[in-house]
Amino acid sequence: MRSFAGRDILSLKDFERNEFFRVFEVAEQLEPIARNRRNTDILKEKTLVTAFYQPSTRTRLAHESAMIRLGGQVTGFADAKMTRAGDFYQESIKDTVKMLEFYGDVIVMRHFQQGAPAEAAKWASIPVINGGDGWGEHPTQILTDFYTVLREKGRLDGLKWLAVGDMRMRTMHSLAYGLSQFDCPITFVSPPDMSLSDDFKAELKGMSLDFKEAEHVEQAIAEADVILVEPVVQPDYTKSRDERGDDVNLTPANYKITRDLLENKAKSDAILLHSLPRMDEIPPDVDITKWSRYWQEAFNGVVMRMALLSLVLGKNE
């Protein structure tokens, strides 16, 4: 297995099956630190640089929390408009990253431009972690989801997935790439204008992913062991900021996971994931049901980033 030390985390297409389990192993080792709300000194001599060109709550703060839990330091920016990268100069990714690599030991980048973290990795002498790139990928989120399922179900292979939402989303891309390494059939449910593109389907067939599509969650939810939901009411991920207007639509019934649907159609031991934020696709009365795992998912997001940071900074071999 390849070493993670010094490695960029850009796409789940780069991961081999055994590498997923190595990350999960390290996450499980580090989980008690976060669960007991302790800090340690594993990364006491290291600094994380956050470069967030798009808004973020969970991804940015989970990385920062993970670094602090491991004893490291954090610097960076959460709004590119407050830097030369986003003001009059519109400094290039190359020039920005060539500066950032002197300020810390690892960079986590979120960008509205697909491929921006990969471009940053070309120029950086330190590891770059993709925190979400436009409509591209979101590898750390799906690693978090996989770890959540593994901890809840005790396995990944043999579980049937249902993914509901906008299939153009970066989380859906990383999900499909990641599942290609496991025996996990998946059904995708989305509005017609947000469905899997022909090119993406051809790519997934080439990766031997066992998938199908459905028009309504009721057509697939009864078989699902894992239900992963994302909004179909979406901002434009190609913009640095896309603020809500007055004409935001509600989620059509085909793509909502209600308490009634879960009680009458879903397996009693199915688990429901959502990376958040949500619109109305999962009503609040689902939160306290036996199916919901999105709060546990949020906790695991810190644990997963702890594992990735310790691995790429060479503290776990």
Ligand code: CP
Contents of the next structure:
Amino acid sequence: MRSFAGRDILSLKDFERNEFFRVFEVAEQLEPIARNRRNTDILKEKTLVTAFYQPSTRTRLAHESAMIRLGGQVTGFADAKMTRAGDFYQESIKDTVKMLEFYGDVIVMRHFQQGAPAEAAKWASIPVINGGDGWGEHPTQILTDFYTVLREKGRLDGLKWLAVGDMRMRTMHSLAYGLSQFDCPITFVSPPDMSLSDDFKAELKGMSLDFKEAEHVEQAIAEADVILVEPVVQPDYTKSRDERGDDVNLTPANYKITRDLLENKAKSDAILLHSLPRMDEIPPDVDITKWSRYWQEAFNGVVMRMALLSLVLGKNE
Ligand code: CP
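Target state, the form predicted in complex with ligand CP; input state, the form predicted alone:
Next comes the full complex, this chain leading.
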């Protein structure tokens, strides 16, 4: 297995099966630290730099919380408008990263341009973690989801997935790439204008992913062990800022997971994931049901970032 020390986490396309299990193993070892709300000194000599060009609640704060739990320091920005990248100068990724690499030991970057974290990794002498790049990928979110499934179901192989939402989304790309390493058939349900592109389908076939598409969640929910939902009413991920108007559409029933649907059609032991934020695709009355696991995902989001920071900073060799 390749070493994680010094490595960038940019995509799940280049993750090998045994590397997933190595990350899960480290996450499991570190999980008690987060569960017991302790801070340790595992990364006490290290600093995380956050470079967020797009809004985030979970990804940025989970990385920061993970670093603090491991005894490290955090610096960075949550809004590029307050930096030279976001004002008159429009400072390039290269020039920005050539500064950031001296301010810490690992960078987590979210950007509205697909490939921006990869561009950063080209110039940085320290590891770069992709915190979501345009429509590209969101590897740390899907690693969190896989870890949640492993903890909740005890395995990944042999589980059937249903993914509902906009298939152009970065989470869906990382999900499909990641599942190609497991025995996990998946059904994708999306509006026609948000469906898997032909190029992406060809790529997934080349990766031997067992997938099919359906028009309505009712056609696929009964056989699903894991239901992963994302919004179909959502912003443009290629924009640096997005002001939401009042005329927000409602989610059609085809792409909505209601309590009634779960009670009448879903497996009793299926689990429901959502990376959040949500619109109305999962109504709040689903929160307190036996299916929902998205709050567990939130906790696991910190655990997973602890594992990744610890691994790329060479603490688990
Ligand atoms: N799931 C996720 O990426 O959330 P944030 O946009 O709040 O980071």
